[in-house]
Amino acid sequence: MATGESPVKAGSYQNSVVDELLQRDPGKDLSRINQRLLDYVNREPVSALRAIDIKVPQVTFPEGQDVPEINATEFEINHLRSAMASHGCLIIRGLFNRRTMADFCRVIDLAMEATNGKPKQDEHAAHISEMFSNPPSKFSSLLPEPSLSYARKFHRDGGSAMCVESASISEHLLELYASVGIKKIVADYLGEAPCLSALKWVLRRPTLPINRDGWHQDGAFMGQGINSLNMWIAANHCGGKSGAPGMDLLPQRLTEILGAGEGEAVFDWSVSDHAMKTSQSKHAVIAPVFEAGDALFFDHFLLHRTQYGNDFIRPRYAIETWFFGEKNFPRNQVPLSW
């Protein structure tokens, strides 16, 4: 069989994104991702001016918004700058096509099945497994054992899979991001060209029930001095009272990492309920409602967790991508170029 040929006919899954992935050339995708990782092998981070250190113009958002939000058709970069400076986050509604993101729910299912380690019983299933579990060779050398096994187990136990486990998913997503202008948005906000994190570029389908003790700031394990921006994309209707967990947020501009404080924290980088509540100031915890294609942007200081509750009846699907400045990045998150 020639490189790139698929034994699965287009349309067999009635899912355009799955079909597109199965028609990609996995060899070329692997080569691209390996090169992206290689681009950072000999690079060291440099302390540089961060986006949050720059004074920005204040933009007025509609009254009554607990979390600043804007429709994608109205978005300008100062919306992001102002919202990040005042609340540490911004929701851009309809940034991605709703049908495309809904299709990614099946992609996430297949990717998580492919990385669960169970043998496949037929040729079609084996091909899908190969396509959706096809990590670049450089990944294992940049994250040597036992760190790689720990990272995979951590994601598997929590209901997620790293995008770089599939070179084709990774390259497809970068093409999708570029098509809606994400690279320019991130570069304009950060003030420098962006790179990504192999460890924190993740397909998510959290395991139910949700653990209540999930409050954290990603800077607790990435470092405080980095130049960062995270893009969390909802792939299905979730949050609020939708029946699927969204995100719990404390929409407050923080500029330091909080300690675990009184009470037990699950990890040494997470924050206890008690410590989280003492930091609330005038802000209340918000659980926004998301539609497929909505994107939430925040940085490494935002206090957040997967929305906690006992009444969720549906899974939540999402794609999370952490971007850093090409100069001011955390080496421990395995950077790759864009």
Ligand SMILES: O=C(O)CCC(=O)C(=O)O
Contents of the next structure:
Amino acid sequence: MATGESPVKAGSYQNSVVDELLQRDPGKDLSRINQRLLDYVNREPVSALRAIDIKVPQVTFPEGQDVPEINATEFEINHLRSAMASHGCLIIRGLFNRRTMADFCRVIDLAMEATNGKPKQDEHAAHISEMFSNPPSKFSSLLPEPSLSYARKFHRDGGSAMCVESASISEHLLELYASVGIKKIVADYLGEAPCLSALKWVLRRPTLPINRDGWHQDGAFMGQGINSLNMWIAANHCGGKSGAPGMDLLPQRLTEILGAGEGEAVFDWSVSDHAMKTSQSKHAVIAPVFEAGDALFFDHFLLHRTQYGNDFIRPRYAIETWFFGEKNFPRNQVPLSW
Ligand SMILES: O=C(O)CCC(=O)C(=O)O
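Now that we've seen the form predicted on its own, could you pull up the form predicted in complex with this ligand?
Expanding to the full complex; the earlier chain stays at the top.
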């Protein structure tokens, strides 16, 4: 499908995640998410020690890996510490159940459908649409207009949606994360309890064609001094030559933000393809292959972009969740408690 769109089809289907979402209590979820946002309203960031400032023991990963990777069944926290220190990223294979993530592709389709403003085709689409038209009231006061409309348009145009637009999807994801031990992994890595970001907790199905000049480091707009960890979960088979865009990465431990480079960068926080090609990096750019349920971890210094190419034939689905230290967080990313 040349546009990367996956139109939601009417009709019956089996999808346990959609079913579970439909059984949730939206009122309860909404008040929980509002409270999470409220918890940070009067909290000021403190520049505490960051995970990347701490010297860590080096773990040996198998030979021949461009990006360090480990199976979820063998994972220990030092894999994450060590890989972040040497390459700025780690892939944990099979961290989430493949079937659950495949179900999430449907949820992401419905979320995209919900935000496009067109009439909904079936009962499930209408219901999920309702979930996405019911954001926490605190969110709009924390992101006053025109910022909220700008953020929504930015996501709609690029093929993404903010999780907090649906309190039930957000709460469901937090329960899923807790069930596989993500809260403990993130706290152990950051060295402090984590919070999340309302702006950078995103369901993704990137619109094709992909922008060539989308290289960026999230620290360019989050700030450099923060304590961060992003968990990017692939919800379908993507990357490499799979036919669906994964992620292009420069697997290198960077500790500063690079300039935009001359000319073509798309935003004042992005880096042009030309600047990347002429950089002095000793590491090659790579585009790993992901299966549904694999997770890529990285922080606000990693240079990455949605995998660039013009021969993609399938949409790609992913869930991006940025975590920050409960003390050392970027206020501009609208933090919420966990
Ligand atoms: O999913 C993508 O293609 C882009 C994700 C991204 O840029 C990020 O997680 O910071």
